[in-house]
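Form predicted alone, single chain, as structure tokens, below.
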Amino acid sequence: MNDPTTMRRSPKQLRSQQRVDDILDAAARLFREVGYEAATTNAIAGQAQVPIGSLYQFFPNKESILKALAQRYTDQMRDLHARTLSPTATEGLPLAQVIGGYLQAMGEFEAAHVAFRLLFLSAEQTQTHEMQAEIIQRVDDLLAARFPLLRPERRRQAASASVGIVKGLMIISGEPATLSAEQSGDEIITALLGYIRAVLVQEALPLPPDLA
């Protein structure tokens, strides 16, 4: 059975590939304008400045264009994620260093990227799945690089509820939430620190000098 929320087919020119990329970019900007649910079809091919049979060339319906967004996004944060959590990058800093220097490249990345927390913080798990993925699996890494002896499903839980973490804080940061965007980075840090050291307790682990 086919996918629905797969695209019809891949843009194989450049035309095609610069119509795919018109179509995306409009329904960043209506996603992040009106949310996903009011957002349509109709609404983003006239954003896009295209005509709706165009748009439906490449993409079956909403959530389709949803998830190619969410693949765009993830394969535009690789690049990211090895600058600020590959084994190479973080050796030798402490770990609230190498939070802090991922959650700035973080914001940046929303910054440049109207719908990303939106995308981040959705509810549409079958859509973002990939992307929710990918940030989960690049934070394992991180976890069993620095932690070698923790086991690798206790690890893998740790990995998930540390995004869950940093998707909590985030929703009740920016207006009209109680929390600036700095402040919201400092607690995240603080709650994250104090979750990792209460798994390594828990499993009776060697603190590291910075957990300790």
Second form
There are 4 protein chains.
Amino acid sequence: MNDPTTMRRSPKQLRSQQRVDDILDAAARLFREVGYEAATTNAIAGQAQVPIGSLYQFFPNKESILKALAQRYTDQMRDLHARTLSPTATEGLPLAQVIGGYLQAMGEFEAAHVAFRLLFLSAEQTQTHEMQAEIIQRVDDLLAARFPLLRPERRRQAASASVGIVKGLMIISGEPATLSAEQSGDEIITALLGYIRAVLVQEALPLPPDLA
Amino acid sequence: MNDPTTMRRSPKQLRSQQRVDDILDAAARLFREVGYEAATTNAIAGQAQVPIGSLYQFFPNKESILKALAQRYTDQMRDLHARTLSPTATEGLPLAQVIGGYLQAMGEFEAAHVAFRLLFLSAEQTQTHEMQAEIIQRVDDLLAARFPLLRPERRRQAASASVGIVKGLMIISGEPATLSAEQSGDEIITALLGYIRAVLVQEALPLPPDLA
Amino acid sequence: MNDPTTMRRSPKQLRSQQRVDDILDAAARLFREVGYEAATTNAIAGQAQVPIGSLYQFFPNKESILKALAQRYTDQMRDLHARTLSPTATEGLPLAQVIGGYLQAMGEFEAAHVAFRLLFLSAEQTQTHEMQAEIIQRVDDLLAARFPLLRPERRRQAASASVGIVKGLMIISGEPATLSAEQSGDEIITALLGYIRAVLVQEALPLPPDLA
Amino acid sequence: MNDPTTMRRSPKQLRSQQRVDDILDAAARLFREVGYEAATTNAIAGQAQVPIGSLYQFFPNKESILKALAQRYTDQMRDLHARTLSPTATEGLPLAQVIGGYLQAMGEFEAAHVAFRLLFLSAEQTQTHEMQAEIIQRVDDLLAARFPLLRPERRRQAASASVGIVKGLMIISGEPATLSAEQSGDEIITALLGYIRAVLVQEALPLPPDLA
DNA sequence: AATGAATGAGCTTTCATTCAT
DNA sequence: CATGAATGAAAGCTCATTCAT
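Now that you have shown the form predicted alone, what about the form predicted together with the DNA?
To see the whole picture, the full complex is given below, headed by that same chain.
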């Protein structure tokens, strides 16, 4: 009947909304600091200064907190996507600049949303799929606007792969003895441009000037 | 004094070595099936048909089992690297073929070592760094042999990024609504070749025929 | 001062009375379905479509709901008793028929009052004593009318025992591998008649024709 | 695979057996004092002076403790049955004396096993069925020896009903304003003899001298 | 060295009851 | 008087680790 991984009650009142936000903030902090498994629901409630009973009025279980957090990030990223990836906002800009602008915004988002990295980069979390699907869709839209001749299936594949490349390089750059944070940005741009160029060549499509 | 995440004593005796292997096999199976957190040390010992007390004579704690597993995989991958990435074994082959051979071998390795994917693809596991460092080094060696004019720092960066790209695409392809397993192999080749070409262009180095 | 297991205020208003009835109906349903302990006050209020706060304005605690339910059943049984056990209504009927009629009525009552069985058959619930006392009294009255020579103390004892016999056979018949529901009715009649006959013989009193 | 209401490990060692006994004793005491639901597993462990973890090594959950207690009582009653109900032990004795001896033994058993009453008298507990089935079987055996002409189906029915009668009268006698403990014993004998006589009459079987 | 019973802190989650609105 | 969000003590149970045998 009711999905045990969804929020119990969507908070209508301002006070309740504030509480849910507090809980999600605390959860984000703790997930970041000690990981999902080690973050206890009592600790989350404690950090959020919310009684444990109240936490369970909004969330039926721990997993639903993770899911709600992912949902919140997904929602909050929509504006970011509109600003940095939408065809209208990026029209005329060289691809490198678009990617750069997107990475810049993502870096800021990541800094402001402490568990985003965890959620975005952690392998196979059902909770993250929706978030990722949305990102892929935005990239797909961008590719569609940029390369109208690219077949939709190939485009979707390229969009998925592009997100995978970003993900992989972000993961790598977070680890010691690999890429520095500064390098990773440039490297992501290089890799994505190189990849997209290769796809276009494969598909025998014309290269735009900045990929030639 | 003694690192609590390292194996307690390297088992000299044959029987001990067998036991350690049994434990690691059981751990790999369980980690794969239920994840690291949900795999209990008692369950690992049970699966391995080894008394829990014995398990704790070889491993000081649960984390050390994960670490040892990563170490075992690292060791076992050395042969794979020699066969598929070493300059001598790959001399004269087109890069695409080298990468294809490597991915093929990795696929087989992954199938034979059930927790490899978990360890290699996990976003941030301190236990995996050594394994990854080794992979990066092999790629670095390969690039050094292929592109002797590439500056060592740039090369190391490219090697790290290449591994990141592979990782990212492997992660993505494991998730629904993205890349199929079949597509991911081709896409990894496309992405890597595209990336390396871009690096060479950036560095104003000559392109080999198969990247032109 | 005020008994915490009694209803807080007897609802004078019509709307209040309706609410109390709704609560008791919901409680009866839930007690029957999941048992007293597992039935939560919030679930009762929810089923009754009454705010939990209102529930606590009528009932100081969960136990008092059970008690009020028993009281309601006791009240509602009064009519049943008058119809099936009162000396006037049963005058001239053979005892077996009286018992049969009573059991029939009880069966219907039980079907219509879902938690009655739970309350009546529960081994030791302080809440049930009054209900049982009333039943015993009715049986006592019946015996008084039927057997005027039976000493009052012996009669009261026999009335208590008779109710115990009914109770015991009802409990047994609800359990697997014992008596079927059909058998239990006949068996109760057999047992009660046999018991009363034995009492009369013990007391050296004349047996009516149908017990001879 | 493994029944979650059965003991986890049957204690082989003497020390373990002692622990299990301590747990069951403590559980019996607590069940008696506060009831099954209100008796917490931690309280049981505390009373038994056994760490909670050890309790859960033997019992997978709270219900299994109740079940094991019922099983222990069932086992311990076997000797009582042999002494008081077996055809050989009761041969030649008048039925009233047999019942009296049985009730006497049951009274002593009840006094020595504090939760027996709760388990035997509580309505519909799956945990009690086996215990009750055994009692019914013993009564059936006794009836078979005493009244060989009684049809087996009728006999089994009578055995079930007899146990029901005992149960009902025990329940009633535990409640205020009904039967005193002393009276209940006599009343049970009266009721059982009266019932069995009625059954024999119904079946048109000869009455033994003490039932005539 | 080998064993596996023993340990108890700590986990997630529930629910009777209150009280500010 | 009516409401239902809020509360937090306490429940059942797990499991990494130890240590007496």
